[in-house]
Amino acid sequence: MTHRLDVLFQPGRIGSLTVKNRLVMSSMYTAMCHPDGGVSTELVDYLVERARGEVGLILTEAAAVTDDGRPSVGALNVSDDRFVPALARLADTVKINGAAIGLQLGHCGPQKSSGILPVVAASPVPWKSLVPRELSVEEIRDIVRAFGQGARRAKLAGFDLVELHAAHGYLITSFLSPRTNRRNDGYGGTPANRLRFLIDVLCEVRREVGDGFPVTVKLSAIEYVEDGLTLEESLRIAERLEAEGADAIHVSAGSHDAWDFEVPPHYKPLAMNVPAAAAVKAAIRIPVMVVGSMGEPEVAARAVATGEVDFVVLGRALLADPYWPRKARENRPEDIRPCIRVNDGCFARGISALRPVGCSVNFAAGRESSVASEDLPRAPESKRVAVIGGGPSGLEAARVTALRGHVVTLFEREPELGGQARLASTMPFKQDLLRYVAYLTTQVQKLGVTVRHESATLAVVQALAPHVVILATGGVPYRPTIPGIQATQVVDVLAALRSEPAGRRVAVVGGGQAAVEIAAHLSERGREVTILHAGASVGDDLNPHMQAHMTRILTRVRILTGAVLHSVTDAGVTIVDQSQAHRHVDCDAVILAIRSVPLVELERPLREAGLELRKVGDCRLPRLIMDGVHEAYRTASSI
């Protein structure tokens, strides 16, 4: 059943605020603020770009209500009146550009990533290497007052609402959750006592802003950790929050101890929090918002059309494409650049690395002050450009080069575009890649790129007389030189994706993302899988969100580390283990997923012919999709 996207563009109300549509930008830490947490020009430009994209309501990243309540240096701060003028400029500029804006108020509690002491929580329950100090009752009261003052400043600065961050293991959650609240005073023990801190905060905020000013609350409806918050308890929390004057509930999930539920990677299903949000909506009368992999327009529309939620909250989807709302309103979903949920540009190499938030598929994300995300400037002279290779790097190079006004011919020897990303999407948990390939394919078609499904020989390329050639031929799996490696039961990971190998028992050689994912895929299909890896651990190149999920999946997979492949026999493989002993491992098929090597057979003849050549993606150096896409963008932008 399909749902018209029109439902997303009906006005909605949150308390006294009318929001022009049902689309909300999620609060996301950006690492764009000044070191003291003041608003920067970069943060303003970043949020204004989303306002121009026609999202109805923007929720800022959590603004710390005390200076030591920031998760790291550069996090937004609302702990002092001196921050109000810059916050006012932010609110005013966003509203001028068409969106309402809410300031999320928070205190990170134990969830600190760097630098700012002390670390405090409801109880001294460790998080990673940190053991927080238990707050005294007087300190709790001070923080309650600080939330009220933060709300007062938000209203003074011209924000349309405030949201209380009571999710993801932050300070308020550390009180709500039985896992982290071990107190035996009035703020711990019973569910009512654990809720007391949040209710005190809500009442103090309401006292400061008055009855007519909207106040929303973000909850992890299910924490997905042992002894954590359950949906049943969260329903009672939502009912009490409504009774105490909250204007909407924003449903999320997980915590920093369940990263893959807090920020779901592509291994997780879309719209995974909608069932919990629907249960919350059935229990209360105030509006319900839901976040968590809601970036497919049809999925978002269905959630609103069926009455399961009132508002859809988009986070990473608006990093990938700030103009998601406008394109959906114009019924152009095929032009929306999809989030692929690899959590690399936004997290692993973004905020987790203390760098500004970015995006694997949108080079402009986090660079709004200097890079256009939609209307690229045209080159001073139109040139003929040949792009060789139709994977993500080649497609992005062709897209950006064409946007710059060049005449582009794209060569791909396979019958379909997409390269290894299309192959990887044959695994059910990699469907996000297929959506991204579909987006890129549509864009190059709309831009008039000539696509030729043939091998790009030197003669074929020279016949075009190109001014520039972009080589994007990717990489190929490495095949070691050992006895038996040419046996028919030995295939590389790409061949295994094209045609699943025969036999019940499979040995996967390698320990990186490719090896882990094909092992997980085959295990879920009922195969007996053994990973053989020369290193000390597997999945080291996965970011924490992916690792959290794969740790659960790989419990069904046998893993042998310190295992060097020695030879292949008719009955299996021989490895050399950590003690230098030779061991036999029975298997019916062997999949090589050790590493990739650049495919550059065309480079030398092209250079010798005197053609101007640029290399992008894995043919330059095998890396992750973000590296290839960003390299393609930079290269194409320079032509």
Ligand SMILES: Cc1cc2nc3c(=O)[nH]c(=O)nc-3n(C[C@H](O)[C@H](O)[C@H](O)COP(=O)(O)O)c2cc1C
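In this text, the rigid core denotes the largest set of C-alpha atoms whose superposition between the two forms falls within 1.5 Å. Residue numbers count along the first chain shown, from 1. It should be emphasised that the depicted structure is a prediction, and the values quoted were computed from it without experimental measurement. What changes on going to the form predicted in complex with the ligand:
- With the core held fixed, the Cα of His584 is displaced between the two forms by 2 Å or more.
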Contents of the next structure:
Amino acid sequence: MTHRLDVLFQPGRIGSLTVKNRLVMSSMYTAMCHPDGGVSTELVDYLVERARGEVGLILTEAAAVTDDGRPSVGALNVSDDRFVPALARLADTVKINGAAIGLQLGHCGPQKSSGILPVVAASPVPWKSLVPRELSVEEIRDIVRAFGQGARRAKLAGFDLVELHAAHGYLITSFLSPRTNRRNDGYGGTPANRLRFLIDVLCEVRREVGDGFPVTVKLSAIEYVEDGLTLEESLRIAERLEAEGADAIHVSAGSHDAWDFEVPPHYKPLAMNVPAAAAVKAAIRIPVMVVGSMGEPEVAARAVATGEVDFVVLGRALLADPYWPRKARENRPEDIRPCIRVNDGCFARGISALRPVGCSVNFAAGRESSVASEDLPRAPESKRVAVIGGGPSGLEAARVTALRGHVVTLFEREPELGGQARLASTMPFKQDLLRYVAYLTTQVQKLGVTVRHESATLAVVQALAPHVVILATGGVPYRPTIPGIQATQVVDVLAALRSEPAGRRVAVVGGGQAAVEIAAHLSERGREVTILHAGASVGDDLNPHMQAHMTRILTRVRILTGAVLHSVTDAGVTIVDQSQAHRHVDCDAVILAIRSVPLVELERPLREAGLELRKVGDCRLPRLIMDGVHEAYRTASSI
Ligand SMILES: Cc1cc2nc3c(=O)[nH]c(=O)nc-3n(C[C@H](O)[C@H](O)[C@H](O)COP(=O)(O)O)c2cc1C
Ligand code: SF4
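Same protein, the form predicted in complex with the ligand this time rather than the form predicted alone?
Complete assembly follows, chain above in first position.
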């Protein structure tokens, strides 16, 4: 193997453990455990799929060392010996499938998402509406012992290592961070005192597992909150951890108060923790791992090749594609399905105590026990399938249908595939979408789908004599019928993405994701932007993380809510405001981004011609990419 990614496939060492490559799966809560936190078959199948994908080391989601240290019902639990047999089955099955496995040991401390009581922390510093109770010294010692017992159980169950979860604002961070540790006993005050709890935990764990059993520590090297942990202090922490016998430091960032550093979304750069990890590496001799948007194979390879880190840790990238490592090893990066970092399926709108982790671009994620993500079963009979529309839903429908052995023709009237996702990716903070479109485009080409860049009329479709037609024509921006709407300065959001409208002052009409994003984009490009929205608040259809971010970057945008568009004039627009008064808003260009309406003009003729028709994506109902892509997978799997 002599390609540029081969550096990722050299074996690496963490203490006494040899890992077959430099790729580690990051801990991710799955909500897949039994209600008491015991390992379920679904969790085993989910992790085994990643082992088959050839990741070198799998780190489980945080396993709580005390029963009340679980963030929510269904989170992994290692607080009692009764959990050991199922943990052993997990470790054994993952190892048989080729990966090493480490158990992450944690205690959620103040950051609880469900009502398991009590909520405890270093100090009673509130998190959201929760005010934790300050732990007594006796309780601290009990929890230190619980970490030791958790490590003992992990070793007993056959895990290859344990990782201490000292990142992301949970209990250990609540001690480390000057922001949340207000104690004035031996566990607070000076940096050495704030570090004491973690060192006690490390020493107790070492005492239980003995020398030679690898113990790693995950740190948020920079907390990115006011008065939070700085890199400078984290370097000293890493040095001390090395001195006390840690075998590797795993560098992350942020906390639940700085989500977009903990689980970086698409508007954050790739590999954003590498500089901090490189600084940690320069300060210590034990291996350093880095996590946080490392999912681009070349970016991952560069971090190892330059010696900045020893291991690359992948979280969401392995949700999106469990076979990332194998495809990289085979030098097929174009076959890796990229994570689009919108955090919908895995996080904001996917996971809950009642719903396991999922992924917008990988329907199989979280369903490994019943759905294949890679080698899909072939259909009993090969059919001719016409897919109309080359956006993500149409492309996914074409990909899955072709994978199952059907003969597929895809119609797209634009010269390039990708639909509105491609257009949206012209905004710099939506670049991840372009990678996803590129992946889908490559896959349909490799699978032999015939792509015809033309309008699919009834006659054209009928000429194919398809057994099934999948309509994936998407939606179009709604255009209200008001005076002046035909004026040349009025364009819809898609046209504005194709060609930026002229003029300094821009009015964006609408308040959903499309409106907010184009407003933010144009504002960043120096335009004076006003959002005119009939509703009470903007961005309500964004997930909470994106909403928080957009609110921040919309600070330079004027937002008028309760503003109903009345007419367009030569000098701007007239709105009717909340008091029913008519107001004029000066602007040079008007962008319509009110809502999307399904584009279904072909539906009737196709149905009347007696063709079997399925609709997927926005032409059924405008929704999230996740909804369209999942619908496409389901539909294509049923043909
Ligand atoms: C659904 C979800 C659950 C997570 N649960 C954990 C966890 O249990 N322990 C942990 O250390 N990090 C957890 N994280 C953070 C990830 O391990 C990782 O640090 C973060 O997602 C950034 O890496 P990525 O960009 O590769 O996804 C979680 C992230 C996600 C998306
Ligand atoms: S749901 Fe989105 S952010 Fe989460 S893993 Fe999948 S593609 Fe990535």
